[in-house]
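So this first bit is one chain, no partners, the form predicted alone, shown in structure tokens.
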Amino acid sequence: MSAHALTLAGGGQGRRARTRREIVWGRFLSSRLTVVGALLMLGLIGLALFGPALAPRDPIAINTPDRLQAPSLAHFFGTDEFGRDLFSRVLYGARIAVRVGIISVVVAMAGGIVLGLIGGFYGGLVDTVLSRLLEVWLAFPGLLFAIAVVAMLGPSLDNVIIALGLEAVPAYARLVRGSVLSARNEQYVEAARALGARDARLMWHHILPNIIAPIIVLSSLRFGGALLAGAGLSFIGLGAQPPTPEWGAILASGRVYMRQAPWITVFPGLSIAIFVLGVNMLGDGLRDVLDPRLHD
């Protein structure tokens, strides 16, 4: 083939790649569910990045003369039982929520992708052993599994992140395994194998990039679940410890004052609800946007 023909072929492939990206981007923008979810997700990340700069006061500074003050211009969300500014505590809590969600998802994704790739690619005895291991893993209810891990490691935010990551590994492993089983016999894999590509290269450079869409969708959904579960574990005293401004811990401290000062539970509770809803909307929207079967 001449150099001119190769140039034309390369240009055509580039145009086709751009066209595919434009189609996906068009689907994304046309989905209100996805756009709203993405905006809420970006809002949460923005609060995590800039919240400390926007907070008017130190979130852990005790000021007993101002305790249990209702929302006002001086304290937008009111104050808690120690006189701490609730608005500042909620802003700082966004950073903790993002940290819990991102790191736990990365832990789960890393473990699940490795197990799923190995089991799905090699099959046979390897797949059987890994499948039985995942079935035992999944036999434990997710939240109870996380509680057990935190109970063994000790109550702390870092241990909550580890527990939530380990709890979600089987979900990623099963998803990746199923995708690999259908992708390992595709023509592009056979072509790479015929050219002498080793197993590791086949898995990481040929199969994984072609099954990344469902992993992205699952990660967006798991982020919301991790945010909610992390707040729940902190609420029962297994996560962030006082005076850390974590949303679940703020809820736990405010439940005693629900009649006297309901704002202590209302504002962190609304924050959890809004951002978990947004992340779930984004995940549902991405599933629709990235699923080619819905656009045939």
The other form holds:
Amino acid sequence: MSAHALTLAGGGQGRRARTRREIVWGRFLSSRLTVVGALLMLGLIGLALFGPALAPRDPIAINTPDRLQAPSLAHFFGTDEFGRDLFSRVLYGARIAVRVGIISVVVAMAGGIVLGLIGGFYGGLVDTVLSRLLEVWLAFPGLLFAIAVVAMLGPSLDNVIIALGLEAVPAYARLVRGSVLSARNEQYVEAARALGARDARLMWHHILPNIIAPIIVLSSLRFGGALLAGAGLSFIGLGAQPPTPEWGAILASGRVYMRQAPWITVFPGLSIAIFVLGVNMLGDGLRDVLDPRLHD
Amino acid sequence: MATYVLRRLSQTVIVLLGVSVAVFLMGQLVPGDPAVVMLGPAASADAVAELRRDLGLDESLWIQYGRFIERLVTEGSLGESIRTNREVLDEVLDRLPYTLVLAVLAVTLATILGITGGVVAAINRGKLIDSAILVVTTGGLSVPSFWVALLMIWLFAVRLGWLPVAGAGSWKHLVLPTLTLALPSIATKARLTRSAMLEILNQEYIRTARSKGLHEQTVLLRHALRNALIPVITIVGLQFGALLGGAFITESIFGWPGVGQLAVNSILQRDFPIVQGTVLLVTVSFVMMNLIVDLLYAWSDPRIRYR
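Next up, the form predicted in complex with the partner chain in place of the form predicted alone?
Every chain and every other molecule in the complex is listed next, the one we just looked at coming first.
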């Protein structure tokens, strides 16, 4: 018994308490799915950075003699109806996919954080008006808001990115507003206010850093959602236009040749599925790791 | 209850007004002068100016919005299609039944399969079948449904020839679009049911029910599932909206003549009044649907009313 007490005392001195960072890292690494998701996410970003350098052919140059060739050593993923190398097109597509995800998330985050901070911090009439605005925003079901924005601006990849970003603004605004409402009366905020900090400084330097975890979680989930929705909108012709090597657009052009050249539909679809799965796994895992309260 | 209904109704009125303003502004923000679009690029400046006057495009935004609402309420008119010159409302209402059939079938299928999957996973927590369902549902949320649609077309229509590739006409035309549309929400419902079931199975009253010696099946179905369904039913309304939105892609793939296909084609053909009408009608149906779900919900569960 005394030995036990000794080890406890010794342990207390030798091992310092684990910091929050170590706890979070430990939880992160112990979840296999999260690590796999993170690796897939890194892989996608790697492809976006280096894919074009790795691509053996020009993704757009037409080479009709090679049209509709099955996968082989010369063309890993086969060729499309214009003889373009699908492997190269899919590699270039990773860069487009990452661009869609990142820019739309940044647009949504910027808009949502500003609206949420203002509404939550000032409360009262400002908050009421902003909340009504968000309600109207959210009244458009599913992808309809994004589709309406694309209809207004005209079909193109850039407009799809803007539309997906705008669609997600209310999700961020609500999250931030809720967090601000609960943080507003915390002691650290009052302390900063007592020291003479202005509103803007309070919001950016004191409140925002403390609500960053749920924002990260939402962003990773929205990133996957934007990849999926962006490819879907390009697939039906509202996004990237030919000959852009966007995954959804490649799928759309491949459907006509499904009988003779199924590989055109297989590889881009598989790429979307694998990377969205990875991003979603990472998002689910981050939610468990960073914010155990949100666990479902 | 009366207070709750009143509050919820006034909220709905505000949202609907907001939606109408948003849809009206959408029309204003579209680049290009509607008068030029209608007359074509060859029209003279005088003709354009005259049409602008006739259409009231010279007036202030407020007056134009007032006229937009007035026409909508008194004549039930949302303008005319640029392409067919038919009343927008007629065009959209012709297509609406197709979309509703598809959405209702998909919601039903997703609810049955999703709840069953979630319950099976929860009862077998930690076992192989639970992991399998978890993997399949995570996959269902990540795999693009339009891609699955293509693969199903390839297998069932092209290779096996069991089902038509696209179009409408018989029940066979409904099978693949319904599956495609239901796929993501099967996954959502299964995950939600699973977590709700797990939470409730830990409650005291479940232990009480078991210790009373009730049959395990009775405990699971009568005591646990009934309570676990509350959060699941809440999202049925939301999911219905997501399905209406998702129908845009699904209908385009399968050439299903619903409002989604109409809207997508109209965007590509720059027939903006139709797009505007579709967005307005689908959003209003979604808002009303949510209102009905909320009211039914409050009526069935008194706790909601006092929140």
